[in-house]
Every structure is written in C-alpha cells, then in structure tokens.
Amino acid sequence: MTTIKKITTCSILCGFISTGAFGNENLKSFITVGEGYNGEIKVETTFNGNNISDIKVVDHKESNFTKRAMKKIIKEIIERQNIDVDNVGGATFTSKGLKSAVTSAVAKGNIKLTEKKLAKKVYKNETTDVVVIGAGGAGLTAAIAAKEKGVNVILIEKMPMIGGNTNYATGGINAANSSIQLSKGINDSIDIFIEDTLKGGKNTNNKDLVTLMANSSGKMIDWLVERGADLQDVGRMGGQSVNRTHRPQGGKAVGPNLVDALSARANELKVDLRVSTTATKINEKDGVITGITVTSPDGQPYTINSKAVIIATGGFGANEPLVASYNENLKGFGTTNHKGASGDGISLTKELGVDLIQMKEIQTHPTVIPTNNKMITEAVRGNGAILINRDGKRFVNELDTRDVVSKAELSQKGNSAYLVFDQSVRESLKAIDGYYNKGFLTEGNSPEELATKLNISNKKFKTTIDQYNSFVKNNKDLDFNRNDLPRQLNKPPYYAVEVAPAVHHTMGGIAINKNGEVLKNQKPIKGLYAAGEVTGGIHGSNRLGGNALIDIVVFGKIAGDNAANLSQEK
C-alpha cells in the first residue's frame, strides 16, 4: 500500500494519474490545464487504449453559465473522439481553455485518437401542443409555464448554448412587495413601482402592461425562488425610489443563477430543449398560427406543427446595421448584447405583418468599458460608487436613469468617465470580483495615488471623494440630488474603470396586450404570443435597470399560460 500511495502522489504532481493498477491496464488519466477566460481550467482525461473515455473539469474560476458550454464540448469529444469540435458562442475562451487541456492530455499520454464518424440524424415532420422560440430566461419561464399546465413543449435556442442575455444580467430584478422585502422590512408599493417605471419611460410605456408587470412582480419573485433561484439580497439600481432590485445572496450576478435555476427545471419537466435549432418562418392559415419551420444543427429544414407558438428571442441590440436604421445617432456604437440578439423575431413577423411598437426607443449602458465592451452592472453605483471625469469631478446624479447618465458622459472630454469606488463598495458586491480577477480596475492605495494612475489632477480628485462623503455623512446631495448615499468611500484601496455608453436594450418590439397576444392591426393573431426584449411597449423611452428580468419573467410565464391554455382547447 505504500508503494502505491507514493506512485499516486508523484504522478499527481507530475500531472498523471495511473488507473492501470486499479484493474485496467489500459486506463489512464493526465491532469491537465488550459487557460479561460477568467484563468485556469483544471482538466483531468481518461484515457482507454487510445480512446477518451472521460473527461472531468476538476477546477476553474468561469462563470456559472459556461458549466453548460463545457457539458456540451466534453460530450462532442467523446461521441467524436476529436478535439476539434466548434467552440460555444458566448463562451468561446471557455471552449479553447477546456480544449487546449484536452489537447496538451493527448500529447502527454502519446494518445492516437481515431475520429468516430456519428450516423446522421434525419428529421421530420412533427406536432406538439406549444413551440417556444428562444430559450433566454423569457423563452424558459414560457416553456416551464406551459409544460407545468401538462401540455408538450418544444423549446428551440439557434445558438448552441441557452440562456441569451440572460446569462449576462448582472444587477438584479425589480419587485414590489415581494415576500423577501416584506421580511427586511423595506416599505414598498405597487404604486410607487409604477410610478418609478412610468418616469423613467418618460411616460411612453404602455401603463396597462406595467401595471400589470408590477401587480405581478411580488409573486413572480416567490415563483422563481420555488424553482431554486437565489434572490435573498436586496438592493437598489437608477430611477428606483426604494429597495426593490432583488438578487443572489453577497450581491452575485442574478443572470446565470436564474438560468441555472430555470433550466433545471425545464430539465425536470422534460421540457424537449432543441439548441443550435433556427426557426425560419412562423407558419399561419387563414390567420391562425399552425406552428414554425426550423432548421436542424446540420442544416436540414422540418416543420413543427402547433396549436400555439410563443416568440421569445429577445432584442437586436448586436445588430447594428438594424439598431442605425432606426436610430442613425447610434451608429458604430458598442454593444453589451450576445451576438444572438440579432432581432430574429422582428424578421420573422414581418411576413406576417405584425404591429411593431416604438422601435426609436434604444437604450444605452452608462457604464461599459470602452475597450472591450464589459458591463459593469448599475449595481455598482447603487451600492455606493461615484462617477468622475478627466476634470477630477462628479457631474451627475449616478443613480439618474440611464438615458441620463449616457448623455451627461458623451459630454465630458474624452466621451467617457471614470467609475470609482472604494474597497466597502467592493465588499459589498460580489459581482466587482470578477472585475477585479479579470484586470479590468485600476488601484490606488489611496485617493491621490490612484488619482496619479488616471492621470487626474490629485487635488481635485482628492477634494471630490471629500465632499461626497460630507454629503453621505448629512445625507444630502448638495450637488446633484442623489437620494440615496449608502456609505463613504474612506477604505482603502481604491480603483477605478473607465466606461463610456453602449448599446445596451432594445425597448421597441412587438406589441403584445396583457394576454400576452401578438397584434396585427391592433387586434389578436390567434396562437401567437411573445415576451421579453422582443415585445415593445412595457418599458417606454427608457428601461430602469432590473425591469428588464422581471418584464421577462412576468410575460414569459403569461404567454406559457395563455398558450397552453389555447393549446388544450377543443
């Protein structure tokens, strides 16, 4: 025995492992690493022979949402036994870092893999009672909504991971009188949820659905946490007037963790999830909707035959020849968005003639960081960070709506400003973590030393971080207003990131009523819905951060209803 603890433990060390002792000679496993997107990806293969027979990621430091990426390129190794399988949109360093581990696995142990040629699936023709077009957190909520009323769905995605922007959602999603306030304490209203939302839509908004939306936001926020989301942290995000953004527990990012949640539900349900699978046309006669044509992952055209079909492909906020046609002034801008969010659903009604809706109304993010086009989520500033231009000096109201904040920083030299907060802030969220171990914040052991990093007058910067905190210490804003001050920023370090505005949502679409229903000259097309960022309306000339979830939960689960309803129709 201890002969082969210490022959275990030097090829540990060395990065291999022998299983051939175990009972199989011809099993063998390396550790080994590859480099992703936010550092290492620890890998261990199994070899039998010179066939994968296993790959487990041991380690890493990626988000939550590329465990799915990683699931689905293990698998393709193995079924191909070839490395040289197509990277996951959305999590592309993710795919080369798994890979490359793979790889340098196959190098160690000399392996000579033979590619196995995989029969080609052939499809047809098929029926179920609802298709759901996109599997983003709208597309998901429908589905499950659908399916737990006890009809079939089929859910199709066209990229090869689930999720849509959802995956990327940061700060948060907005309830009024949720159960969770209600247990902090925070005094909140419907009211005053839809007076905040009006407001910050310029009173655009369709006020029947963001009624609707806020009467329904309270208990959406119980459904989601019944289905295993975690949404026990309470914040508040720009243009809210109380403490309603709900999120992860230490202020984690609400996108992926609903997405988790939801997709293990779906997977519960056995709801049929069809990724890499692009619909091309929403199929109708006589002014009822009979289903959709898709097309397979390798290509192959089929028809899905349904009694109802719910449109839940989000926005087209990475399409920027589409995004200029309807607002030239945002031309050649960057984007937040997923490279799905192209506008699928707005091209597939067109045929069908559907009533578009306030489709100027295209929002962008304050705080993107010019270079690489990364959100940094509003939550930030909401937990107590400040802005300042090249000038060393606030010149805004950081909790301001977004339309706002974007336009004051085009206006500052350089069109961008500088997000600065202290290490109180950074405890506070955990989400500036990952900003943090992705290099993305400059740091200063104090005000003047990271002033020096900037470039930034020391004076003048130092005397802005003083007065903002005599201002938190009143708690009053005697510069622009803001009304809510949670703490000074006295500990140290400090950082900062540069951000400048982005394309960020697209609040125009289809218009949907409170059914869910998609319009065609003000009226119903009988077994279509939409919603999410496809659906316009809801959120007028500007969105309020954390609307956008609970508008797509809310909506989402409204199509899902209404369409299994209409589907169990005789």
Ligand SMILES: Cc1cc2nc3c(=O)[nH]c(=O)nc-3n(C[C@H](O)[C@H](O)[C@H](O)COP(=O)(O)OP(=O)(O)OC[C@H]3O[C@@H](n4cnc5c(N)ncnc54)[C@H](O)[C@@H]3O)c2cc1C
Given for the second form:
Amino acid sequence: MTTIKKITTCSILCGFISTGAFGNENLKSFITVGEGYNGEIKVETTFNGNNISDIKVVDHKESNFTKRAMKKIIKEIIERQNIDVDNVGGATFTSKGLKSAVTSAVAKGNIKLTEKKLAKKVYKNETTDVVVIGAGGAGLTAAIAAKEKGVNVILIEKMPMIGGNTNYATGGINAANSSIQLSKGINDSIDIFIEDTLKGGKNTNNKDLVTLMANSSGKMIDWLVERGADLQDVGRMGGQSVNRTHRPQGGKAVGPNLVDALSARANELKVDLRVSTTATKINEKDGVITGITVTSPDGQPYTINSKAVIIATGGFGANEPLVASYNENLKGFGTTNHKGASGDGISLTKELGVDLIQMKEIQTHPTVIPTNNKMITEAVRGNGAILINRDGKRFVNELDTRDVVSKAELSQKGNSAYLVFDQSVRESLKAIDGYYNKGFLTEGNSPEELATKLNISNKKFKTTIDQYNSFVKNNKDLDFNRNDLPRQLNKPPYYAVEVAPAVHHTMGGIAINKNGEVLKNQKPIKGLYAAGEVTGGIHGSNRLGGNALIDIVVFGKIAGDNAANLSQEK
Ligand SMILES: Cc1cc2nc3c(=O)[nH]c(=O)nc-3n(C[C@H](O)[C@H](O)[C@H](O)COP(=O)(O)OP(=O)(O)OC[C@H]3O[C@@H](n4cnc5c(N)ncnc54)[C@H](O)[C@@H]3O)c2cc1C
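Could you switch over to the form predicted in complex with this ligand, since the one displayed so far is the form predicted alone?
The complete assembly is shown below, putting the previous chain first.
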C-alpha cells in the first residue's frame, strides 16, 4: 500500500495536501469532506498525475451497512476515472457525500480526469447447480449452505448492494436453548418459544414450520457464530416470556453484523455473487424447474440454467399498491422497508400458480418516526422504555404484540405517541447512540423539562414516570400488566421520540413445506425452494420481534441444503 508523506497542513475544509511517496512527486493526496446521511464523510483521495489512484474513507458516522456501498462507489470511480457513477440504492446520501468529497479533492488538486471507457461485457446463457434469487439474510444463508455442500452456486441481487431488509434489522434474533443463553443461565425451552410464537400469531401460524424453526433455533445461532456473527448479548422483545433475543455485544444493531459475517463467508467460499442483476422469470418445463432468466446490470437478458432455484426475494412492504390491494386500511401508510422489498417473489411465481397464504397479514411496527419512517427498535422498549400519549399518560403494555400496540397508538390524540426513556436505557443499548447521533431524540435533564419540550403537562408526565418507577420497584405493573420491568427511569438525561405505526413486515407469502419446497396445490414443485420473508405461514397474523431473522436463517439453511442435494441427483 502506498505511504503518503504529509508536507503541508491546513484545516480540513481547505484540505491536506501531501506528495511524494517513494520519491514519486506525481503523487498528491487531499483530505476533503462531503455531507453524508449522518454528517461529514472525511475522505483521502490520492492522485497520480491526473489519475485517481486511491480513495480512502478516513472518518464517517454512516450506518455500518453502507460500507459496502462506499467500497462499490470507490471501485467504480477508480475503474472509470469518473466521479459521476451511480449512487447505491439504500445508501443514496452516503454515495452523494462520498462523491462530493472526491469532487472537492479533484477541484483542489486542479486535476483533469480522463474517463476510461470500459469494454461492454456480453452476457451469455450459462448453467450452474443452484441459483439463489436475493442476497438478503435468507439468500446468503441458502447460498452458503449449498456451497458448503460442494456444489456451484450463483447468488443474484437486484440492488447494487446486498443485504435487503436484513441490513436494517436492529433488535435481535430469537432462539431457545442456544449455547449463549445456556452460558448465561437463562432458563428457556423450545416449548415456550413455540407457545409464545403461536400466541403472538393468534394461533394462525403453520405449527409444523414453527416447531421446526424453534427446534433448529439454538443450533442456528451456533452456526451463525461459527461463521463470524456476534450474538453474545441476550435481551427480550414484545410477546416473549423469556430473554431470547440475541444481538451483538453492547446491544449493537444485529442486521449489519449478520450481513457482514454471511457475506464474508460467502466471499471466502467463492460464491458467485452478482449485484444489480434482477430475476425476471423462473423457468420450468413439464412442471420441473429449469432455471431463471435475469437482466444484467446494463439490462441484457440471459438465462441461468439450474436444477434448483431458491427464491429469497424478501417481502413486499415497500410496494404500497400491493400492500393496499391486500389490506386497504394500510393505503397511504409509510414503511420501514428498503426499496427492494417490492414483492418480486410473488410476481415471479404468479405464472407458476404457486400457493400463496395469509397475504392479508401485514404487520405495522408501532415505533416508527412519522416524519422520516425510521424505525426505533423494539429492543428500546424491551430494555425499559415506555409509551406516553399527549395527555402525559401510558396507554398500553409496551411489550404487548405489535398489532396491539399499533392499534392503541392509533387511538391516541394525533394518532401517535412518545417513546420515553432515560440514560440508563440508553447505556443498555448501543443502537440508541445511533438514534441520538442522527438527531432523532428530544432530551431533557428532568422529566418536567422533557415534558415542556414535548408540549405535555409537566405534572402529568412526572406523575406517570413516578408511577411507572414504583411498578418497577414492586415488580408489578398495576396499570397494564407489563411482564418485564427491567429498570426504573430515573437517570438523567431523559429522552423522547414521537412514534407511530408504519408497514413493517409481510407475514403472508409463498407456501412452503418443511423441506423449504414451494407448494402448488399443496404439492412440491420439483426444483423450486423459498426461504425468508417471501414465504408465508410461519408468523400467522402477527410476527414477534426477533422471529423474522431466525425464520430466514433456519429456512435459508434448509432450502440451501436440500437444493444442493437435489442438484446432484442423476
Ligand atoms: C427496519 C427493520 C428492522 C427490523 N428488525 C428486525 C429485528 O431486529 N429482528 C428480526 O427478527 N427481524 C427484523 N426485521 C425483519 C427482518 O429484517 C426481515 O424480515 C428479514 O431480514 C428478511 O430477510 P430476507 O432475506 O427474507 O429478505 P431481505 O433481507 O429483504 O433480502 C431480500 C433480497 O432480495 C432482493 N431481491 C428482491 N427481488 C429480487 C429480484 N427480482 N432479483 C434479485 N434480487 C431480488 C432484494 O433486493 C433483497 O436484497 C426488521 C425489518 C426492518 C425493515
């Protein structure tokens, strides 16, 4: 790697200029900044004459998952010697900030870039053993499982960046009897996990699939940890009777950690990953799957022939017309989902006539900021936050299921409420620092000061907090019977954020059996598998927080294993 010797300094705004690595006086380096989603992105750009030879992000406050977007932008700028490369969807502000910093460096160095025209790649039809559609948590897991069985795998992703909604997951992943739970002396059982899940789903779940998920959950946490995930912290989210929500140490966001670990493993195994590549058709002959048709990043169609196809395209929470077509009450609702959650799995399988189940079951998440659709993880409530309305009162058991809490919020004045907590809750969950840094939280040194800022009666607000603290002290919530009261809210400063429900999870989807096979008229279609949020039936009419991630990895692994086996059948 090139070593740069700094020879002049000035403020960050005017940029550092340095020259002369290994005596090459053509090398110049500038440190400049661009505005990202969470603030400044500081970048060091090195030029060799009029060529960009290196770009390093020196400092930033962007979400962890955007680092893959930055890597992609940097690679493309250097390859093309042009800053005007496409922004990465889902990381648009980060992309713009990074490009703007490089633009400043070019201006400061008075560099005259000459764009390199890259040769147009021609895509041809090809053949592999297993093809996986969608590189979120389910697709990555399926691809790894299949590849670990020694077969060839192509994993395609329509977005420029992998990870899908899995990138956004914050609160954690549920499992019963994981080695981590056992090492912490947590007394859980498969039966209680099943019971909680069925109760949460109003007993409309597919019990066989729930049982399989719960039985496999502990081992699947070990599988993820063996592949580099950090799931050492164990807490709780709504609807659970035991602490079983696993997340990284310090309560950091779980999704980016899983995607990082899984993508590193897929990379190590040399899974053939193709981003900006969209599946447009699933091909079959005489009822047997033969592969898929895709479009390349520059729009060329080609076919990937394979005996086994795994659909892992995620849900349809970001497809407002489709959401409203199944549940008109949700027309016009915001969503917490990434743009790619558009229900492609549903449209891709329409022609095949697959069984769809529980399509009307669409979950709203009760703690989403109405002004920007950013979700505040349920783990904040799990760790002690309460919900207070504009009259300064609690109105629901904050740890009740999402449907109940969402409904209760919508019947408050303004159809929203405030999520309120103190410094001790903040210290218990690293994810809250992210909300703070993004400016989402209102802060007060006392409950009264916070109430004034929220335009709520000081007296009522303070009485509610005192009352709640007395419930915690006596370990009994006399108002709403909340079953877990982890801490009193008495350590200043106090924080609040306005929250309301938004479309979050699509519980319905493609029907599968215990082998992960897609069903048509309740019979498996040979060669077609599905896993993750694209499937239906596991969560019934209401998913518990933390259950989606365990669902996607358990069934991703099952689909990957079985697809690999099928691909080797003569
Ligand atoms: C803000 C937020 C927070 C959450 N927090 C939690 C949590 O803490 N715990 C929990 O258990 N669950 C959580 N969830 C739910 C959970 O993250 C998702 O249900 C889960 O990650 C879905 O995984 P998946 O692999 O099925 O889909 P995704 O991760 O969405 O991946 C699907 C991928 O398929 C790609 N794709 C779609 N169509 C095509 C096509 N035609 N061709 C190629 N690629 C395609 C998409 O672009 C996407 O990358 C959260 C969800 C959100 C939105």
